[in-house]
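The form predicted on its own is given below as one chain in structure tokens.
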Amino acid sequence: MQIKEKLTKIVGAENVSDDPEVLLSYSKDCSLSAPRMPNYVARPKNTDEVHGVVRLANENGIPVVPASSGIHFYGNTIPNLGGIVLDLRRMNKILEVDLYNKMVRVEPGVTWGQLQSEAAKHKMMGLCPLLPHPLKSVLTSHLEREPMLIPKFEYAGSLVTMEAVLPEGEVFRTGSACVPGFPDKSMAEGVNPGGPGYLSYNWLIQGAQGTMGVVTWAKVKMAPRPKIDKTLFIPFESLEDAIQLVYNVQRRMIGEECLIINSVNLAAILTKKWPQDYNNLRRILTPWTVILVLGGGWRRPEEKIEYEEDGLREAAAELHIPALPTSLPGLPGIERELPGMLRTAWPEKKTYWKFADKGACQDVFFYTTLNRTPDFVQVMNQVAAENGYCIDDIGIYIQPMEYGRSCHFECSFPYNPDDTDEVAMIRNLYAEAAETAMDMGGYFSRPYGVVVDMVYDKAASYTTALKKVKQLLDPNNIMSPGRLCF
């Protein structure tokens, strides 16, 4: 029996494919990666399903890719040796709100537009990233750990348990969510990382791009909804200066969003008629705003609203600060609309924000410390103007964690796609942007395309243990070959 045969007989015949420009659309995303074509595409509905395409590929030792998502970045879900890749999307459901807890369970096809309607149902939200497109997976967020708005030590570690089949076709289920009978005939509500035993399995399986396993559903930690909300706009001519009221606020656990933005992404987010809008914000907001969304609860709000601004007066007033705007210049009315933004995915009907200028985009990210950005944006510009591209083009974003201990940095350089030249550009750019950040101490956790081959060259004893439990997880390298340093 051939491979396909034994695939429509796990998932259905409408839901395995070798159809050429079926699997051409799986070639390719949205990043620099060259594009490869897999053999075969299976969309299962189940775990069951899912044990069933592992088990068969493992046997007859084929690639397996598994994708979430409607939309890839990255190169993450690009069949670099070709197989089998496994399109999540049929398991969209919502498996449990647990209220109690303050944590939802989701299959991986669940979006992010979907999970915030549904969230919002119970005055709830998930935690977000920053406007993830609408085809995002939310689970795929929580496994690429990209970082969430809301920098509170409590909603660290946002993924808590899951259940993933592993390469030789085990189901495995992490934390207290191992329990046998879980969640059907079981008292435990699988809200404990660690176990079983004393480890927390997550941190093999998350990050690690598909190469250790696929998850089927997971258990990730929401918010609160606030019941009312003061958006703060704060402009700086410095982002020294921005970075001071940061760890000001943060100090002070004040606040539910926040964020450093410069004017080129936040022009970008807020512009609703391009070009022309666009190039007037871009002109008329000042270069780093800090965005603070306060927020009151579902008790005594106002309060609650009332001495986080005492908070943030006191820590503005350290800095010499004069004023805490609510407003942006040119668009009225925002203050009110951010907040719900913020809460969800892109919408569906509009170009995405970092595709909206030139049709692609292209991340560098990294982690480091806040005080250290002002250096890390001095470098980007200077390697992007060798490179020949406009230093006025870029994007930044930088995000505190946990209360300011730390920060993601994501620099964007807009390109046309349709353009070769630029294209080549922007590859070497790239490059040298990442590894010139890498020579800095930026900490990069989530390697992509040519930055994987830097971060393991230069961790060989983490490589080393790294392939000794690869080798034990998948004998065969059935899961995601070629990807990492496997």
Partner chain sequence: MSIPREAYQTLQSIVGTEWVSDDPAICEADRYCSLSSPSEEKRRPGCSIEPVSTEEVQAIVKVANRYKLPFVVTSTYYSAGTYCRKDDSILIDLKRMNKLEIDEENLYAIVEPGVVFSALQADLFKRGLCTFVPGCGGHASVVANTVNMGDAPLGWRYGLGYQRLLGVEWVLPDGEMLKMGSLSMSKDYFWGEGPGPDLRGLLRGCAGHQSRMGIITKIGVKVFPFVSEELEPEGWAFRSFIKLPPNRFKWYNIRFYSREDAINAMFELGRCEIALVVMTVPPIFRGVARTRGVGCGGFWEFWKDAGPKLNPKQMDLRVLLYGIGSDKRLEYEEKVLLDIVKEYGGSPREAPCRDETNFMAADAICANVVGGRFSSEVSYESINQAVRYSKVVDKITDEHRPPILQEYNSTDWVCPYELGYIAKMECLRMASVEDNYALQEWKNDCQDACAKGGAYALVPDNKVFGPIWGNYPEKEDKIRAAFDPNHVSAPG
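Same protein, different state: after the form predicted on its own, show the form predicted in complex with its partner chain.
Nothing else is written out below except the one chain.
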């Protein structure tokens, strides 16, 4: 039997394709990564079918590349060596809303909009990254360890347990979800990420970009949705000052969503009418804005906001910050709108904010500590200028993590994807920016594209150990071969 027939037997004829037109859409994404056609696309609807496909692939040495979102930004679902793309979007059920443990169990195809509207019914919210694309999978946001907007330590480690089909075809559940009878007949509720035993499979599979197995569901943390909110937009001319405020506020463990954003990104997010609003906003916004949402908790919400405002005023007074505005010039009512915006996906009908200016965008992102971010801004500007990129167009987003202990630094370079010269320049700029940031100590925990080789060349001991683990879990190297250091 041919592979296609075998796949058809597993997932049904309507869910297998080798039609070149269909395959073409899986061969490329929104990144600068080189396209590569898969041989097949299979669209399973449950774990059994995923299991069937992975076993088939393992027996025949065919690469399998899982894909959960309807859009990809970093080239990490392009089948570098061909094979089967496993499109998991049909698996889009919210399997369990676990209100006791403040968690939700989702299949890979569940999107942020879908999750957040379900969570809101229960007065909860998923822990969301910054304005995810409407087609973005919740599961992969967590799996890829995307930074979340609320920098509370207690929300860290947000992917708690998962079910994965391992490369050799075993269906395996991580942490306490491994117990027999889970979830309906067990005492355990799948909330301990460690184990089973002395290893954390949960960690080995996260950040693996599909190289360690196919995740078929994940249990992730949610948070209680504040009953009322108060949004502050605190303007800054200098990033150094913005950072000091964030340190001060986070040290007091105050607030919900908290981020630092430059005028380019903020304008792109808040623009309603392109391009006039955008240009206008870029002109009137200060270079940096700290967005801080104070959330009234489940009980006595007004009083909670009141004490948080008090703490915030103290934090600001220490730094001689004169005012704590709750609005933005030219955008009446935005303070009421923003918390809702930040707690769901970008609207389907609007062009995605990162693409609205020029049609495409290349991001360079890494972890660092807040006090080092001004140096990174300076260097990113320098590298951009040297490459002929207009530094006024660079978007910067700084996400404090865990009470300001560190931060995600994201530098976005919007560009015109139809202009071949500009694309070539961006390609070069991207590589140089990443390399420079890395030399300065920027930590690329999630390497993509050209950054991958830079990272694994540098992290020599880690690379050796990682390869050993991969060899044990995936001896035939069928899971997303050619990705990371595998």
